[in-house]
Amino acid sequence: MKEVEETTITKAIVEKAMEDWLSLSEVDVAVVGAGPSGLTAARYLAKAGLKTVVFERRLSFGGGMGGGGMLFHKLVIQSPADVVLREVNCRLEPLEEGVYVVDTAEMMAKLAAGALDAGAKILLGLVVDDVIIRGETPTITGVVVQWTAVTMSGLHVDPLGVKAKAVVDCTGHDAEVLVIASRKNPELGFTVPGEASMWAPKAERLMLEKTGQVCPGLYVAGMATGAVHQTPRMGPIFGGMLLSGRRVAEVILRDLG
């Protein structure tokens, strides 16, 4: 085995990480949350040629996928969302016509690999704790990021800003970016009342309908749509999450021209 000196290791990590950070200080799209909708959106956006970064507060990707249904390692996917998973070679087990069961670990790994292979960058251990706002017509023009470890420690450390033409809240039930933006900037004209109780078929339909722009520069996909539009939760069926990620990518690509 080749010997590698400690200084070589340190220099390589710092230099290459800084190269990424310098490049990512300004992007086309900042996706917040590396769950099913975020990873799907990032793959389609990056595949279309947009410079895309995903910020994830945990040190792993997957969001709510990992917990499956009450910690059972399976999820349900329905047509036409199966197309999204087939594109990343995720295996599906037919349950009935147009309904499939998928392994949680495989779905997480394949969606993340798909986003990375398309050219998206996924940065772990980072929380978005504010947005950047500009203009007489208030427009979200970026995000403010901090290390998750810093926020957990309670230390006061100033964050850094990342400029983006579009920001997508894919943080799930808590709609973290939407909550911050609406609380700090009431002139944006929206509130986040939280999701309604479970009604799976209705939730899946409304999630897709409500996916899109919330205010100039700020978009929503996945379960965060339920929080801002107070639509029902759906439980461990994830077709709507995948289709929502694809839909928000389509909307952003149209808006950015």
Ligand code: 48H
Given for the second form:
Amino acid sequence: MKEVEETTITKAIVEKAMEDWLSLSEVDVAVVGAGPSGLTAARYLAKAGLKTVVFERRLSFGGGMGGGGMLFHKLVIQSPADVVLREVNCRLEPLEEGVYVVDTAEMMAKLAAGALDAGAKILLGLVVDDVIIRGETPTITGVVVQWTAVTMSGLHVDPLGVKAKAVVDCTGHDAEVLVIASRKNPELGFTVPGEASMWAPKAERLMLEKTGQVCPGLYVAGMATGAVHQTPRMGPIFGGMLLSGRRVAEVILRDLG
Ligand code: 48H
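Taking the form predicted alone as the starting point, write out the structure of the form predicted in complex with the named molecule.
What follows is the entire complex, opening with the chain shown before.
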């Protein structure tokens, strides 16, 4: 086995991480959350040539996919969202016309691999705990990031800012970016009332309809859409998450020209 000195390992990691950070201090799109909607949005955005970074609080990607339905390792997908999974070679088991069952681990891995292969960066262990704001017409122009480990330690450490032409809240039920942005900047003109009770078919339809821009520079996809528009939850059917991720990418691509 090739012998590698500790200094080589340390220098490689620090230098290469710094190269990435220097490049990522200014991006086209900052996606917050590496769940199904965030990974899907990132894949389409990166595929279209936009410099895209995903910030994920945990040291793993997948968000709510890993929990399946009440910890059973299966999720349900409905057409036309199957197309999104077929594009990343995720296997689907047909259940009935237009309805499929997917293994959670496969869906997590394939969506993440798809985003990475398209050119998106996924940075793990980072929390977005604020936004950057500018302008007479208040516009979100980036995110504020901190190591998850620092937030857990309770140490006072100032975070760093990352500029982005578009920020997408894909943080799931808690809509963390939208909650922070609206609380700190009431002039943005929106509130986050939280999602409504379960009504799967209606939830899936409305999620897609409501996905998009919340205020200048700030977009929403996935379950966070339900939180800001108070649409119902849907339980472990994930077609809406995938289509919402794809939709927000389409909206951003149109808006950024
Ligand atoms: C960095 C953050 C931050 C932060 C959170 O929950 P997710 O899977 O989100 P979606 O919207 O892509 O998918 C929702 C789906 O999983 C779900 O919960 C469904 C369908 N529920 C239906 C129902 O009825 O219950 O992923 C969000 C990701 C997670 O990995 C978080 O760790 C991460 O975002 N995250 N990352 N900074 N401030 N907040």
